[in-house]
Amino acid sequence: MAIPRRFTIAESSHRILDPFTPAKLADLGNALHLRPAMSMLDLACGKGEALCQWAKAHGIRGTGVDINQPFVDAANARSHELGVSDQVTFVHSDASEYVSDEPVDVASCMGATWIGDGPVGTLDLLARSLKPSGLAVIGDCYWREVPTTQEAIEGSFARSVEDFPTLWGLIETVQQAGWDVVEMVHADEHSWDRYVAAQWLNLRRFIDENPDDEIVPELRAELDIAPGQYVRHQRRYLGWGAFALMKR
């Protein structure tokens, strides 16, 4: 599944692509007491920000895998950048249809549960790649209250409230599966901010440096409706978690 071009123009400033500032996710690195040594796997890892931090603060080794070669390139140069290119590696390729040679301690998708059609689906994909005491981290979306007018469901992201679950019932699909929930980090309103609002800065930019593109007038549409959309609805309907877990 081929990302996008308006989510690389979008994120183009990001090294985190989730509702994450960089305190969140050392609390989710500190959260699961990663070690040195210890490995991972993490599933389309984006710009390798999770696995480059964690290898660097914890000393934890790694690979990352995603479908889009820029972003690919980008964890390559941070993992340089950081220091622990001896201790990551990331591979263009389809997360969905990805296994580890060897069992990980640690098998993550965070933000992207789309590669195994839910979380659910993508627990199963983590599990192919986990050693049997091992913690799956899924991260996604729910509604922190439930919109119930259509214009607030779309303008969270939304066509219908079916499309996310609320964090009772994610909690409550994944134990029915099976897994024990371990551990959570959450974003906040100010993670949110600093995920949603940096893009229009980075849209505005690509408007004004490619003004023959032929993205522009989408991005055009995007930009003069996103701001009004995210501060009366999305901000306040809809929360992102990341969470750890253990297969029972």
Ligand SMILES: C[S@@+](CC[C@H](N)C(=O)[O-])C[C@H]1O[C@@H](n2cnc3c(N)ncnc32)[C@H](O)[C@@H]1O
Contents of the next structure:
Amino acid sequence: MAIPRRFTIAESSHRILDPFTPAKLADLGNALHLRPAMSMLDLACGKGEALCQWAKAHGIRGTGVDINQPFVDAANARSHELGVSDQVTFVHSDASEYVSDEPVDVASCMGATWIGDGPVGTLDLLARSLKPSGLAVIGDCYWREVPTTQEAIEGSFARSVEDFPTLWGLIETVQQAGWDVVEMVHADEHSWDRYVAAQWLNLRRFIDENPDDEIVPELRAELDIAPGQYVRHQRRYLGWGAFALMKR
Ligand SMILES: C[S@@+](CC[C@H](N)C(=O)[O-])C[C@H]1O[C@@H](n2cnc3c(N)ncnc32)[C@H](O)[C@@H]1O
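Having seen the form predicted on its own, please provide the structure of the form predicted together with the ligand.
Complete assembly follows, chain above in first position.
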């Protein structure tokens, strides 16, 4: 099981693999009212930063699941670095059918709702691991402003305008699926820049240090167009938020 190598390279310096800064991740942890000994399952946990930081700040314990072994290794290393390795565990596995042995207080999937074929399917998946009054957390993209040209749609990581909902559309969809939206924290232009622009330096450094690697032409082509596409399209049109939900 592997994800395209491009992600491991482009996100090599990132601890958070979504458009949140450490400050926004801390905001979200506070917004969830995490308390010591609460349990959490984080599906598609990336490098485990949410679990590690919240274990340190709030005393929670939990399990993270990710399909990319280098990210699981980074998560384990981070748990040791922050002194929380006795509170968190990271599992290398496909999260799309993962259900925890014991029901948890918080079940999350931030930046990977394709594992459940969209937000509602991902909430269904998270619900299978949640205590009855537990919190589900999903992080997902939406249109801040709906683009009107195909160029702007494709420049925003989409094939058609239907690929993302509006913010209201996302809220309405999860409510209609039987969930109360009980909290949310959103990315902003600065936090998007920290996620996206930080990838360009990683690409350039990799290209310079590994000129004969077979992936270099792909990365070179990406670096040529990514900054322009980002400032013309993604930065204007794309939003991203983390939403906390409780089953009605
Ligand atoms: C955009 S990143 C988000 C990571 C992390 N949740 C965060 O916000 O920092 C998407 C993550 O999903 C993982 N992933 C993709 N498909 C997966 C699957 N089927 N099962 C588990 N992890 C998956 C990738 O390896 C990557 O770490």
